[in-house]
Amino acid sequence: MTKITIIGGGPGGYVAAIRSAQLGGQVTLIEKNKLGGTCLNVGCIPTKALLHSAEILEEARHAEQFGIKLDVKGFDWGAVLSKKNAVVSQLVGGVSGLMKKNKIAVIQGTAKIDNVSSVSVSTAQGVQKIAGDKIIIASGSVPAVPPIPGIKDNPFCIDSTGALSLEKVPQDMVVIGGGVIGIELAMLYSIFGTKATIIEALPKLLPMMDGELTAILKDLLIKRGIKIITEAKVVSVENGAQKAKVNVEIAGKKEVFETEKVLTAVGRRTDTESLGLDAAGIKHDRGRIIAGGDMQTNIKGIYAIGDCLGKVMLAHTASAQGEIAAENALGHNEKYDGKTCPSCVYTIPEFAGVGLTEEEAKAEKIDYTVGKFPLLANGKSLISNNGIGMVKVILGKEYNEVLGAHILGPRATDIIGECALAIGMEAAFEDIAAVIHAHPTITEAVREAFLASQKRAIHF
């Protein structure tokens, strides 16, 4: 029986677990923290239950326009992150239960990998030593702490870990990025009266999502109270009595933003550091693991996924590559394709993406089509938001088949499944347009965009 170690117990980690132990293997995973890592504790899963709750606020307010009269009373900070603390409490419970029903060990500790061998673990009791045939690294990432002078051990100062259990909300909040994170959390705590400024350093916020939408995602932003600044470069940060202040260079000159919190939303960097990754000859580059497409390293028998690798930092990536390094540590031959990997935005209304942006289909010269369809001509999107949104898709010119969907509006993230299950296929517009669309649905938008494209739109 091949023994295999996993170092790390997040989404990547307890994913290659199961798999291995389904496969036949024999498992033992080493998590330092929690299990469900970063995604579960303090990442997609705390941070969805929190604007959860925020929606419901938003659509209590918004009642009324729907002809529902309800007196809102406000919210119970301490309920919303108690409900919070339930999900996740849940949620880890489930995944320890997943480790005993695949009879997986399980130690607490914090691994230092010897060699393809062996791997030591330093735990409460002292250092153990894990003997095995492979090794799976999916120790995850960290937030990553900007070089601005000011932040570090600031205590107006936190990063995306600790905006998720503030005692209070704040009065006020200056984000620094305009990524996935910070726009999040600036929309969350908004709704629940944070006056919350974005200041990005790029001329965009979200690089990696398509720009038509996203520039309508920050005029809605905008709408609801949202300050954002573009291109702007925070100096430093200091100490007032109650406030920070926040020094930023806008157009070459000095702004000031006094504020209760900063928060930090850079990114995050990949948590290496403890692996001894130079020792056990693994080649990383600054910290992020080099893998193949099998998610095998320099050393046979040694594989890493997910934030470890420092790419594309998701949840969902991690989980496919702990499949895949699975399966080729025991004997398969499987290759990682990310072209079906979905981003998710969860604002209000969501945002979501699969494949290629007009951007990146401009910039590799791609002769390329484009479909569009606007929300407000979909019955269920004009129900549930005032039709507040669009989709788009890209699609080859010769061909017509699928390289890339983007959708703004409510549930994008479900809805982004059937997009990227096309490109998976290698689906052409035909495809698509044969396919009957449930009324009323918002999908039948992505098929309407898709007749768009071809100037067959039937409803606008």
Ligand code: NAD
Second form
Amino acid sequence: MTKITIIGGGPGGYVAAIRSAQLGGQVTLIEKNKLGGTCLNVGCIPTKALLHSAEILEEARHAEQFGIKLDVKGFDWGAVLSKKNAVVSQLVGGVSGLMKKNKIAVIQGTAKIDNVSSVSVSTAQGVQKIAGDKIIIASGSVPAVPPIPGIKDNPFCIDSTGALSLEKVPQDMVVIGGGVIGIELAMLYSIFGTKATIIEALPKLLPMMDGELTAILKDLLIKRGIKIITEAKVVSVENGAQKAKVNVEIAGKKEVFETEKVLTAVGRRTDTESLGLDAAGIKHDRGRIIAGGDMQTNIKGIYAIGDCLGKVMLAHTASAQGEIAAENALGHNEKYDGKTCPSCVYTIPEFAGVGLTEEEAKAEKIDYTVGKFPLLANGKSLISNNGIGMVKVILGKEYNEVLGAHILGPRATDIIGECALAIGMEAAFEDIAAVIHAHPTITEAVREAFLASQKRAIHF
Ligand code: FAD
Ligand code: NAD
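Moving from the form predicted alone to the form predicted in complex with nicotinamide-adenine-dinucleotide (NAD):
What follows is the whole complex; the chain from before opens it.
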């Protein structure tokens, strides 16, 4: 029986552990903190649980539009946090149950790699040596702290983890970074009443998403009262008696923002310091482990997956790579292919994309066609969110193959699955057009966007 040691119990590590066990491996998983990793404890799940409460509050506030008279008394922040914590606990418990079901030994401690056949684990009871045949590293990432004077160890400054457990909703919040975390959390707190200001260094929010739809989302955020300042540099943070002062340089001029909380959301760094990479001879680029498409590092039998690679930091990427690493560690020959990997932003409305953006198609000098369909012309969207949003698809000009799809609208993060499948199956316009989409659904807008690429849209 091949002995597999897995370092990290996040969506990369625990999925790799289950797949390894399914393939007949004898699996030991080492976790220094909590099973479920960033995703379940301080990432995907708690943010989306809080955003769901925000969405309910928002719907209740606007119920009258739909003919419903509600007396909305406000919210109980403590209860909102309790609901989030309950979902997290249930899912973490679920992972623990899956470990038992698959006969995976879980060790609580910090792992350091000696060599491919040995891992030393510092536990509460002392150092334990784990002997094995293969290792899968899934040690994840932690919030990056920008080198801005005054941020480190400042009680007014929080990262995403702090933002998920604030004792009370702050009056105001300056968010440094207009990426996914910055936008999701700015929206969340603004719905609960915080005056949020996003300060982004680059000219555009969400650099990896389609620019045209991002611009629509930006306008929606501004309409909600979120202040967005791009091409700006936070110079320093100083403390006042009740609030922090954030000194920002905007187009060469200095502006000061007084705020109760400063949230830093400028990306994440890999959590690889405790692994002993250099001593074990594992190649890395400033802590980002280097692995091939088979997820193997330069050391035969040692694999690395997920956030610790410092590339695409998404839970579903970590899990997909975890399955590939497990297969290869147990004698198969699989390669990771990220072309079907969707990017999702859980705003209201949701924003999701898969494949090439129009900017990428242009940069790669691809001859492409675009199809767009506004959700104003989609019945289901008109019913649920007044028709705000758009579907945009990118196809190759010669063969009409699906290259990318981008959706801003209700349930975009669920609907994008159809487009990912289309890319995975190398589908073309004709394949999507031939599929009957149920009515009334927002998925109809996806087909309509494809029809629009051939100037055949029915409802627009
Ligand atoms: P992690 O989940 O970080 O797990 C790594 C684990 O390894 C940790 O539990 C850590 O304690 C453990 N570990 C580290 N070093 C050692 C060691 N030496 N010994 C033992 N254990 C060790 N992604 C999405 O796809 N969708 C989302 O909606 C989403 N929302 C997010 C929201 C926030 C606020 C944040 C911060 C992230 C979000 N992400 C989201 C990203 C997602 O959480 C990560 O991409 C994902 O958790 C990465 O999985 P992983 O297994 O590689 O690492
Ligand atoms: P990010 O890379 O998405 O965005 C960081 C933003 O901060 C960028 O736009 C960058 O230009 C900006 N920035 C960097 N330094 C700055 C500075 N000094 N001043 C102003 N702006 C600055 O990173 P994130 O939002 O911290 O998220 C981290 C990771 O977590 C992401 O890689 C993402 O994949 C993952 N995540 C995913 C989801 C999701 O899938 N819905 C949600 C949250 C987080």
